[in-house]
Structure formats: C-alpha cells, structure tokens
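A single chain, nothing else alongside it, follows as structure tokens in the form predicted alone.
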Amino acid sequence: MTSLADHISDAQATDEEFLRKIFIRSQMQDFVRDPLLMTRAEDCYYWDVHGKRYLDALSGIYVVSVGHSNRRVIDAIKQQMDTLCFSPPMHGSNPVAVRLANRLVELAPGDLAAAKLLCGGSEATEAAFKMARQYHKLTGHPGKYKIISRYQSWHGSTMASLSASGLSSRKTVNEPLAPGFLHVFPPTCYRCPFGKEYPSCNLTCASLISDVIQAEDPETVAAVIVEPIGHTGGVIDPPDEYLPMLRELCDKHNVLLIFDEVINGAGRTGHLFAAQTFGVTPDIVCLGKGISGGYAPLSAVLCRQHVADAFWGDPAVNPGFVEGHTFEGNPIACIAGLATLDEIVDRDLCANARAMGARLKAGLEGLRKYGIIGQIRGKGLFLGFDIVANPATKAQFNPPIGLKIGKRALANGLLTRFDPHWIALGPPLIVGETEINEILRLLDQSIREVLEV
C-alpha cells in the first residue's frame, strides 16, 4: 500500500502553487508558508511527509478514540468491502446499519429506543432539531420551533448547526443565520457572566433559561440543546446541578432536551455516553467523530421511546421522520462504528479514559509552577485549562500566549487544541501511561521556552 508521501515529494508538498489548490480550515496564506501534511499514523502517534514524528493529543479532532492502525476496525472493514459497500438508502437499509442502530440503543442510558444513522457531526445535530420541531407537530403542538442554545457553543458548520452555536468568529462571517435559533449564557463559573460565585448563584445559568423559553412562550419552543461539557468554551464542565435543573425544566414546558455528544460521546468523558457521566438522560443525543474511531465518515441521533413512538403510525396521516441524506446508513461506515464500539466496549477503554484522564488531570497540576495556569476543567480524556498573568485575580494575558504555547507545543512534536487563553487535550482512549508522561513533558517544554525561563 503507498503513502502519500509515495505520491506527494518532499517539494510539492513545500510548494505554494501545489498547495493552494484545496482549502482547509485555516487561513491558506498561513498554510501554505508553513504546511503541516500527515502520511501515516499509529496508536497515539503521526508522522508527516518529513518523517516527524507527533503524539497525537486530541484524537486527530476528538474522533480516533480507538488509536490510529487498529487493527480490528480495518480487518472489519476490508472484510465488508468484499460484500456490499453501499445499499439503495431510499428503498430500505443493509443489515450492517441495523446490527448498529440496535448496538447504540442496547448500550445507550435510559429508554433511548431508536437511531438514525448519518455521515457527520452537523448533519447529526440539523436532524435532531428537524426531530424536535416534527415531533411537536405530529403531537399537537405545531408551533414549537424555536431552538435554545449557548453562546461559546458548537454545533458544526452546516447552517442550521451553524445557527445554533455560538461563536461570533464562525457565525459573523455567513449572516444571516436560519431563523428560530435563541442563545442564553453557558455555565462557565470561572468566569460568570452574571459575576456571581458558585453555589451562591443558585445556578442562573440555568434558571434562565426557564426565564427565556417562558419570555418567548413555551408553545414556540422546541428544544433546548448543550453539549454536556461545551469545548469551544475551554472544556467548561457544569456544575453537577445544571444538567438535572435543564432536564427538570424541559420536562415542565414539554421541552426535549438534546444532548450534542459529537465530542462527548463514545468513552471521552470515561462513560460511553455523556449522559451517563452525568447520570441525565435527554430525549435526544447526537453522536458523531469518536462512534467510527476516524475510519469512516459517521454520526447518529438517538431518541427516547416517546419521541420515537410518534414517529410510528400510518403513513397516510404520519409520514415518519422526514430527513436522508446519500450516505446514511453507510455498510462500511456502519462496521467501522460496530468494531469501534466493540474495541471500547471489550476493552474497557471508558474505564482507561478515566484512570489516564486522572493521571494527566494531575499532571497538568504540576504545571501551576509557572505561574500561568488557570482552571483546569474535564471529565475523564476530555480535558482544558485556561492560561491567565495572575491566577489568583484570573487577569488574562494582554496580548494572550495560548496560541504561541500551542504553536510551540506543535513543532515539538505535540498536537493540542490551543486557543488565545487556553489549551484542550483529548487523547485516543487507548493512551498509557508513557504517552500521558510525555504529553507533560511537551507541554512543559512548550510552556517554558515560550516563557523563556
């Protein structure tokens, strides 16, 4: 098998005019006078086009939860390669599908009864508010639209996804947004935005939402969806009364609470759903990037049994869930997410993510020693700390050093999440212990030569 180094030289892949052919995520100015290109990967390791080698802390992008050349996900899918790699999505399904939809809803919390199977993490969270808004029509409340989220929130780039989160940098840039899509403040108690201190604060993070689905009328609001613990904040976990406030309040308005676990899924937060760290059940859950391990484009929207038993009737009055997509329901996507979950499951790797999310947890405590180190937030291999000049007044650095410490991190041979004030990891479920050691390592190295101490 060649690699893409067997395709790409070592001068194209340096080569501005070769370069400037595909768009990527970032600035292509930027890019192409400093391209980063990987050619291959295994366990918790890359290595680019030059043969540098680096510890991959963050799962690629959160998806490789069961490491990079796992060798039961690629024999799975070579295996159905040879038999069907696609089936008729508007005339029915493939057993590989269904062998997935039962394999989610047997190892999913509560009476979550029911999957769709879909190809990424916007499409997975647009389906679940297409589900919100036709499950209160098909029950009698056909006003109910209206969708409830958070600033500092993602929900992917498609543009009802893109409406609901809550970045101004991704969202400004493509107003207008779809219409029906409100925003309340996250519970980020490092820094509240109702500069009030956690228990005093009676959780308002929460409580206003009630505020706000009531200002608007319950009868126009659908749904209320959150990622257990948001990322683009900076890794903010919730206090341990906001999620079981949210759930007790939609169930109050006939609200359905939707959980985006396109992160927190598949074993990140140390349970094999976020809901279970949680101990709350939603009435939908959206999974994506860690479900298929990175080795097919997958997602799925779970639903609880009522939810589901509205979808069910006579299709002459009720036509069931209205939302396909092409490559829904995949075969081979669909056995990459069945070995996937058997890795994690057989392995127990829920229950390493939350031994070596401990380790690294502690680890990261060692590294308040230069003085810079803020919060540090997270659940199992989920983790975030916020870098501040004073941490004991939680001042920010003016201008801010996250990017640079992460830049840093990176051409020594660490890959992290780094933003202007802080820093998420997320290695692959299957991290040890010398990985984590050497993940401190960098980072401490990253952080001292950026502080020149």
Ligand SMILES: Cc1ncc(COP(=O)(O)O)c(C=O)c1O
Given for the second form:
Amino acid sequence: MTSLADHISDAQATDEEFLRKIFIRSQMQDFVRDPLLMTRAEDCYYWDVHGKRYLDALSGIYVVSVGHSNRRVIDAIKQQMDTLCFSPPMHGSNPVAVRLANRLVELAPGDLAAAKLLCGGSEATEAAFKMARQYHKLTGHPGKYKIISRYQSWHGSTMASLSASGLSSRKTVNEPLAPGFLHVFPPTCYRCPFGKEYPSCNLTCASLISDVIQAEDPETVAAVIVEPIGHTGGVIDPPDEYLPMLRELCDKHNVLLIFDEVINGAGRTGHLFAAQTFGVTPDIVCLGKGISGGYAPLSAVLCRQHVADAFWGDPAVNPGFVEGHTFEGNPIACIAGLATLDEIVDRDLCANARAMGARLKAGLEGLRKYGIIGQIRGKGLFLGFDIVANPATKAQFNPPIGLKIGKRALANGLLTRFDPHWIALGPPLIVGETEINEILRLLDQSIREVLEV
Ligand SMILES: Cc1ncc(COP(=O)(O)O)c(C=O)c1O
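What about the form predicted together with this ligand, after the form predicted alone?
Below: every chain and molecule of the assembly, starting with the one above.
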C-alpha cells in the first residue's frame, strides 16, 4: 500500500507554496514555518512525513478511541465498501444505519430510545437544538426556544453550535451570532466564578441556572446543554451534585437537558456514556469523535422515549424530525461506528480507560515536584491539569508557559492538548502501561527543559 509520503517528498511537503494552499485550524504562517504532516499511524503512535514518531496522548483530538490501524474496523469498512457505500437519504435509510441506531440505544443508559446519525459533533449539537425546539412545538409549548449553555464551553463551529459555545476567542470574529442563546458560568471550582468554596457554596453555579430560567420565563426556555466534563478550561469535572441538580431543575421547568458527549462519550470517562459515569440520564445526548474511532466521520444524537414519541404520528399533522443531511446514516461511517463500539465493548476498553486513567492521574501527581502543577482533574482517560506559577496562591504565569510546554512535548514526540494555562490528555482507550509511563516521562522531560532545571 502506498502512503502519502510516497506521493509527497519531504522537500515538496515542506515547500511553502505547496503548503499555503490549505487552510488549517491555526495561523498558516506558523504551519508553513513548522508544518506537522502525519503520514502513518499504528496503535498509539503517529509518524510524520519525516519519519519522526509521536506518542498520541490525545487520540488525534479525542477521536481515535480504539487506536490507530485497528484491524477489525478497517476490515469491516473494506467489506462494506464492496457492498454499499451510499444509500438515498431522502427516501429511507440502510440496514447498517438501522443496526447502529439500535446498538447505540441498546448500550445507552435509561430510556434513551432513538438516534439520528450524522457526520460530526457540530452537526450533532445543531440537531440537538432543533430537536429540543421542535419537541416543545409538538408538545404544546411553541414559545420555548432559548438554549442555555456555559461560558468556556465548545459545542462546535457551525453558527448555532458556535452561538451556544462560550469561548470569546472563537466567537467574536464571527459575531453577530444566532439569537436565543444564553450563557451561565461553569463549575470551575478551582477558580470559582462566584468567589466561593465547595461545598459551602451550595453549588451556586447550578442553582443559578434555575434562577436564569425563572428570570427568562420558563415558557421561553427549550434546553440546557453541558458537557458532563467540560473540556475547554482544562477538563472541568463538576462536583458530584452538579449534574443531578441540573436534571432536577430541568425537570422542574420542562426544559430538556442535553449532554454534549462528543468528547466525553465512547468510553472516554470510563463508561461508554459519561451519563453512566455520573448516573444522570439527559433527555438528549450528542456523540461524535470517538464513536467511529476516526475511521470515518460519524456523530449521533440520541433522545429519550418521550422525546422520540413526540416526533411519531400522522404525517398530515406531524412531519417527524425536520433535520437532514446528505451524508446522514452513511453506511461506511455507520459500519465504522458499529465495529468501533464492538471493539470498545468486547475488549472492555472502558475498564482499561478507568485503570490506565488512574495510573496516568497518579503519575501526574509526580510532576508536582516542579512546583507548577495546580489542580489535576478528570475521569477515565480524559485528564487535565492547570499550570500555575504558585500552587499555594494559584497565581498564573505571566507570560503563560503552557504553550511552551506543549510545543516542547510535541518536539519531544508527545501529542497533547495545550493551552496557555492548562494541558489535557486523552490517549486511545487501548493504551497500556508502557505508553502511560512514556507519556509521563516525556511530560516530565518537557517541563524540565522549559523550566531549565
Ligand atoms: C464538546 C464538543 N462538542 C462539539 C464539537 C464539535 O465537533 P466537530 O468538530 O466534529 O464538529 C467539539 C469539537 O471539538 C467538542 O469538543
């Protein structure tokens, strides 16, 4: 089999004119100066166009749940390609998509009962908002349209998912955004937005959402969307009471609770659904990234029985869920999803995520010797830590050093998610002790080199 490297010589791949033709996620000048081009991957490792090896402590970006080059998924896709690659989405579906919807429902907690199969996380959160709004219209509450989400959150880059997101750095350039999106503060206990301490705070961050709904008029509020563990901000896992409180206040106000499990799902937090990790069933769950392991673009929106029921009826009065995309339920993506789920379940990768996550978390404690680690957070193989100048006062570095550490780690062959003040880790769920030790060794080395100690 030929690889990209066979087609692009090193000289060509690093040629500025050649590289300038593609828009990437960050400043192209930086990319062109020091381009990272992966050409090959196996298990927990990538190789770039120059043959340099990287330990993937991020699953690409929380995607490669069952590892790179997974034989079972690849073989399933190859077989599917010989059978059916596309079915007409306007007229029906295909058996692979129906099987995947059933499998997801079977594995999901509570009475999550039906699934819409899409291509990416942003499509999933967009569809969840539409589902919530249409549900209320179908059930006699047409005025309920507002979506409440949290500052610091990321729910995607399409207009409505971006409107729900809470990162000014990514929103401002696109404003004005869609109307009907409100934001509240997240449960960042390490730096409480209300200046309080847990547990004497009585979870102001949660109870305030009820106050906001009340102040807005509950008859105008459709849904609350949260990631069970928030990614941006440095892997924000909420106090135990937080999600049960959200469940209760949403029930009280007839507001749908949406979990964005685009990162959290597919076993990442140590259970297939983060809803299981926290023992709270939302009305709608968005899945993406890890459910197809990166082998094909796939996402899903699952809803509970009472929500699904609202979309069922005589077409003369009920159009069903008015949401559709050309590539929804694509058989190649769906077979990738089925095979990935089989891998996670059959190999009990959730248990591995719990065990290896505990090992990684314990190892991160060892980095405290450098005096720059604040709080270490997360569950399963979804972990993050703050980088602070003074752990006692929580004072941040000025200028920040998070990017320096992350970039040094990359230079040392370790892929992480780095921000100015935090670093997050999310290796494939197949990761073993050897790779966990290597992640810790490379992090240790990178911190040491940046601090010059
Ligand atoms: C929590 C969360 N939701 C939604 C999205 C959007 O997913 P996608 O980039 O696949 O559209 C992301 C992407 O990073 C995400 O992290």
